[in-house]
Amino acid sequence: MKNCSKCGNPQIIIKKKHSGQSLCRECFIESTREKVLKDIRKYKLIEKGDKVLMALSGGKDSVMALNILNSLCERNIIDLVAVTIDEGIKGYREDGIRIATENAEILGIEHKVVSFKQYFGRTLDEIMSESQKNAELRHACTYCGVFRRWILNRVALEEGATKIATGHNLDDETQSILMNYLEGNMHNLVRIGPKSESQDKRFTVKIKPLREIPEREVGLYAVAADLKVHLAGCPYAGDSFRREVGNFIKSLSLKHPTIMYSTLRGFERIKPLLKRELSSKVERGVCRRCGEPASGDLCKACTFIEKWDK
C-alpha cells in the first residue's frame, strides 16, 4: 500500500477505490470533515443563525454528523440541539439512548429524549404485536419511518428549530433512489435530495450533511476519531426491502466502486425534469386530527392511529 497521498505518512488506514487516494488516520479525519463542511456550503444546507435539530440515534452516522455540526456551533454559526427518539424496541434502543446521551454531554449540547409512547400511546413493539393480531401487518420500517418523521417535525416546531439534520449517508441515499424507482413512487423520488424543499412553513427543512459520504467511511471515521457509537443493528431491519436493495448495491460496488456516486449524479441530472412534471400535481392540506401537513384528510401517522383506535 502507498504512503498517505496528502502527507506521506506510511501508516495508511484507507485506500479509497473511487478516488485512488490513500490516507493516514489524521488526513482521513481532516479530509472527511472538510468534505462534509464543503457539501454544507455547496448545497446551502445551513445559514448563519440557524437552529439545527440533530436527529441523534446514537449510531455512527448521527454521532459523526453531530460532531461535525458541533464545530459550527463552537464558531457561533449555528445553535444545535439533539433529539433522540425512543421507538420502544426492547433490548435495542436502551443502549442507543445511553450512547446518544453520552455524546451530547461530552459536547455540551442540549439533548432531548422523546418516545413513540409519549406521542402515540404505543411502542413500536406494541404496534407490531397489535398489527399481527389484527392481520394488518406492515413492515416495522414503514411504521417507524412515518412516526419518526412526524415526531421530528413536531419537536422541531416546539424547539423553534429552522433545520432538522439527519445522518443519512451515501448508501442510504442511493438505496432510497433505487427503492422509489423500483416501486414506481415518483412523488417520493422527487423529494430526495441534500435538503427538503417544501414551501409549507409547517414543514421544517431537513438536511443531510453526510449524503456524499459512503457508509464504510462513516464507520471508519467513527473508529479513527474514537467516537462512542451504538453498533447494534435494529432487530426489525433484517428482512426489509431497504436491506435487500442495500445488499444489491453493495455487491455491485465490489466490482464497480463508483456505482453509488454515479447513481447519485445521474439522479441529480433527471430530478429537475421529474420536478417539472410532478410538482404542480402535488396538493397538500392539513391533517384534521393533528394539524400536521397532509396530502389528504389525514396524515400518514394519523391514518395508522385511527385504524388502531376503531
The other form holds:
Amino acid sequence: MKNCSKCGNPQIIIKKKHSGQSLCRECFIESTREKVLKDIRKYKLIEKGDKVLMALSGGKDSVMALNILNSLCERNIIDLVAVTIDEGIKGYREDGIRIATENAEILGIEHKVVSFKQYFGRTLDEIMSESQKNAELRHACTYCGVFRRWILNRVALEEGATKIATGHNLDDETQSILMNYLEGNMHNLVRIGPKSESQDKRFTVKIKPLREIPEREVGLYAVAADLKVHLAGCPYAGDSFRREVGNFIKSLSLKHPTIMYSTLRGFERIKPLLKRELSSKVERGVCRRCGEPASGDLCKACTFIEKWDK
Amino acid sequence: MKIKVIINEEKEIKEISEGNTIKDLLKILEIPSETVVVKRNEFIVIEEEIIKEGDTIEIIKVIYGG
Ligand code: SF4
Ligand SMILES: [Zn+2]
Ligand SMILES: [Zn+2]
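The structure above corresponds to the form predicted alone; please give the structure of the form predicted in complex with its partner chain next.
Starting with the chain above, the whole complex follows.
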C-alpha cells in the first residue's frame, strides 16, 4: 500500500488516477483548497472588495464552495452572503434548506431563503402538475434553470452583490461542453467558462470556483472535512439529456481518468477561435414585464409566466 | 467472516470472504465505487483496502444525478 505523496502518512484516502498522487485526509483537504484558491486567482474570479453571493443549495458542491470562499471573507478580502432558492420540490428541498441554513449559521454568514412561490406565484411542483395537464413536454429542469437564474440575478441586484458564485464542478462543466457540442448549440457553447462575460451590466458576473474539481473529489472533500451536506437526489433529475451525457462521460472516465480534464483543456483552446467566428453583438433589450435583460421583448421566465397567466 | 455494513444509516450484518477488499464488497453490493466514499471503522479508506473480521464499513453515496 502507498503512503501519502506529500507527508508520508500511511492512511491515504485517495489515489488520484489521473496524476498518480496518493493523499492522506489532511493533505487532500489542504491541496484541494489550495487548488480552488489558485483557480480563483488564475481566472481572476474574485477581486478584493467583491461582494459575493453564494448560491447555496445545501448540496456538497455549494457547501464546499461556501467554506472555501469563507476563508477569503475571514481575511477581509470579500463580503459573502448566501442565498438558498426554494423551488418548491416537496420531500426534497426541505432538507436542503435546513442544511444550507445550518452551514451559514456555523460560519456566521448572512443567509436568505427565497422561493419560486414568492417571486412567481407557483412552486415547481405546481408548475409541473399544471404543465402535465396542458400536455407540455418540457423537463422540470428547464423551468427550474430559467427561474433559478432569474431569481439569482434579481437577488444579486437586491443585495448589491458584484459576483454570483455557484457550485459547478468539473463533471458539470464537461457535461455542459459536450451537451452543447452534441446539440450543435454553438452560441451556448462559447459562453461556458469559469466566469461569465456578459457585456450587460445588469447581469451580475457569475463565477465557478470548483470548476476544475471532479465531482467525486467534491464528495470526498465534504466527507473528509466533515461538512454538513444534503446528500439526496432531486426527484425530477431523471432522464434528461444532460443526465445521459453526464453518465456517458462518467463511464468513460473509469477507463480514461484524464478525459474530463482533456475535454476542458481542449475546449479552452478552441473557445477563443469559436468566439471570434461566432461573436454576434446581439443588442439586448429589457423585458417589458420584469425589467431584466432579455434578447426579445420578454425574458425567458416571463415568457412562461405570460403563457400561464393567459 | 462477519462485518457490519452501513448504507444510508441502514445497518446490516454481512458475510464476506477473507481477503476481500472494499472494491470487492462494492461489487457484491452492486454499488459503483466512483459514486461513493467509504469509511472503515470511521476512517475514510481507498477501495484497495482489505476488509477484516468485525470491521464496520460505512458507504456514503456522494454522487446523485441532477
Ligand atoms: S434536478 Fe432539475 S428540477 Fe431538480 S433541482 Fe436540479 S434543475 Fe431543478
Ligand atoms: Zn499527507
Ligand atoms: Zn421578464
